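Below sits a lone chain in structure tokens, taken as the form predicted alone.
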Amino acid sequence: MKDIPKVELHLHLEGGAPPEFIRGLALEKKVDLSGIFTDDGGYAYRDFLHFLEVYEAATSVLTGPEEFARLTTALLEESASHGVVYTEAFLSPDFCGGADMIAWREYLAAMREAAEAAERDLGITMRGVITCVRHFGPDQAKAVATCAADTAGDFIVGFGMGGDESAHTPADFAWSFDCAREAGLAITTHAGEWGGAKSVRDSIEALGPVRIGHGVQSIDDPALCDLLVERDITLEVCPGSNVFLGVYKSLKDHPIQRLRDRGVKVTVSTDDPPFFRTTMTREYEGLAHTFGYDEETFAELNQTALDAAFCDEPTRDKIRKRLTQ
């Protein structure tokens, strides 16, 4: 499993972040983050909303676009371990400068620098979707996609959105995604992780994405599910994290297959791999064990997820080559 080539689309660059990652920039700052790690070394938190906070703690030792090539490159060495060829990684001006563009700006070349080098070197290509983070309102929202048009491109492809399912409405963060949209990002967002199948209709109807992150509560709704066909909306869809946290009891009682039986397209990521314990070889090695998947069902899967990618054609050409050697 581990060295077949994969697709990841569905991956959060802080939160991919190895705990002695954020060990070592905590010391090297001085900065007391004991609280957030468990005695193992992995990260501690009691559940999604406590999870964000943890999370939201991890990046505070991320101070500068040095440590976020660190991070950059750490992330890419991982992936890249278990057989990633290609993954976009979701990338928060919010974290990066409190989305000042002159900011991101710096934070983003040290990103990218970070990325190529890794293509270079570990033969994994990474592109960029900017999110903007829910609980951080719309006005918030509207700086990051302001950040995101300023830096459309060959490297930045996609907008999006994550955080709290809770706050606000999909609605409040339209011109934020419109402003993505004219400047020609392709948009996800997350939804139906924990907001029931109505956060992914709502957010069909009020943002017009293409991908949705997680999706996977689509089951519960047999006419939206064959609006994600009719639309052909693919859905990013994370089984250990929704294990992890919950959503589900079990790899079992996940709604992956059953999806597949409805014609949704659906994809295999990590989400925040190091916080839930997980990596993309740990993934399908779950998914062969539950539901019988073989290299056959993982080559289509894998194929699913690169004609849903936001890169342009020549980046999708050569990662197809990549996906059948």
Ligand code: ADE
The other form holds:
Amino acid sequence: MKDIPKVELHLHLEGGAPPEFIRGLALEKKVDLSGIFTDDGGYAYRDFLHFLEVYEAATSVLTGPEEFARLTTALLEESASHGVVYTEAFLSPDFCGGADMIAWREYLAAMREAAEAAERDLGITMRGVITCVRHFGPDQAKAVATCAADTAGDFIVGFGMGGDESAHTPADFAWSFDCAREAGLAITTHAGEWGGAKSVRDSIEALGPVRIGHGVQSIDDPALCDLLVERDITLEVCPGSNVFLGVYKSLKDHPIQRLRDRGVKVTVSTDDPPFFRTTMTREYEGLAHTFGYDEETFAELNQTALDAAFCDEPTRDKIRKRLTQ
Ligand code: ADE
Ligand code: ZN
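For comparison with the form predicted alone, produce the structure of the form predicted together with adenine (ADE).
What follows is the entire complex, opening with the chain shown before.
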């Protein structure tokens, strides 16, 4: 499983921070983060909202472009070791200097440099999708969208939104998504992870995404599944994340295969791998074991992911060759 060349579309940069990396920074900066770690070196949280709190606490010790560059390198080394050849990382100007444009440009330059070095040294290609955080509110999202529009190009290729799906409504963020789209960025948004099918439908109507982060609860609404097919919207499915956070009791109960059976385009990602004790290899092993996915199924999933990637066509062609090597 490890050696299968993989395309990953849904990976939060800060969510990929190894606990020991964050623990080291906390010690250095004399910040007491002891409560966010388990005894065996993982991240500790009770439920989804507490996960978001722990995530933000962990992220709070990451300061400065150099630390984000180191994190980018660590993330890409880990991904490459699991066969990932192309990854879209969610980058958050909120955590990189508070969505201030001048600071953001400096953070981005450092992360890009780290990504280019990883491409040269490890053969993994990264592109950035800038994400605003839903529970930080629509005004903060406007500042993030402005950073996104300013830095859109061949490296920053998309715009999205994570965070607490129950905060505000998708329509409250329409300005930000329109701003990003007008700058040429492709659109995704988290929806239908903890929110139900209605959350996905409202997000489609208000924000016009071509991909949905998670979207798994669409399975409860057959007409919505039809709409996803009709609009050719691809789901960034993160099975391990959903099971670890308790959206589904076990992988057996996860709707990934039922969505595929309905003709919905799905892809496989890790979301925040150390938070959910997962890797791309583990995701594939789970799917092979639970649903009998074989090499052909994984090739199909990776092709779907590559088709839905936000990169330019020369990059897509280059990655296509890597997938068939
Ligand atoms: N930010 C990081 N991981 C997330 C998730 N699984 N859902 C919403 N926001 C997130
Ligand atoms: Zn996510």
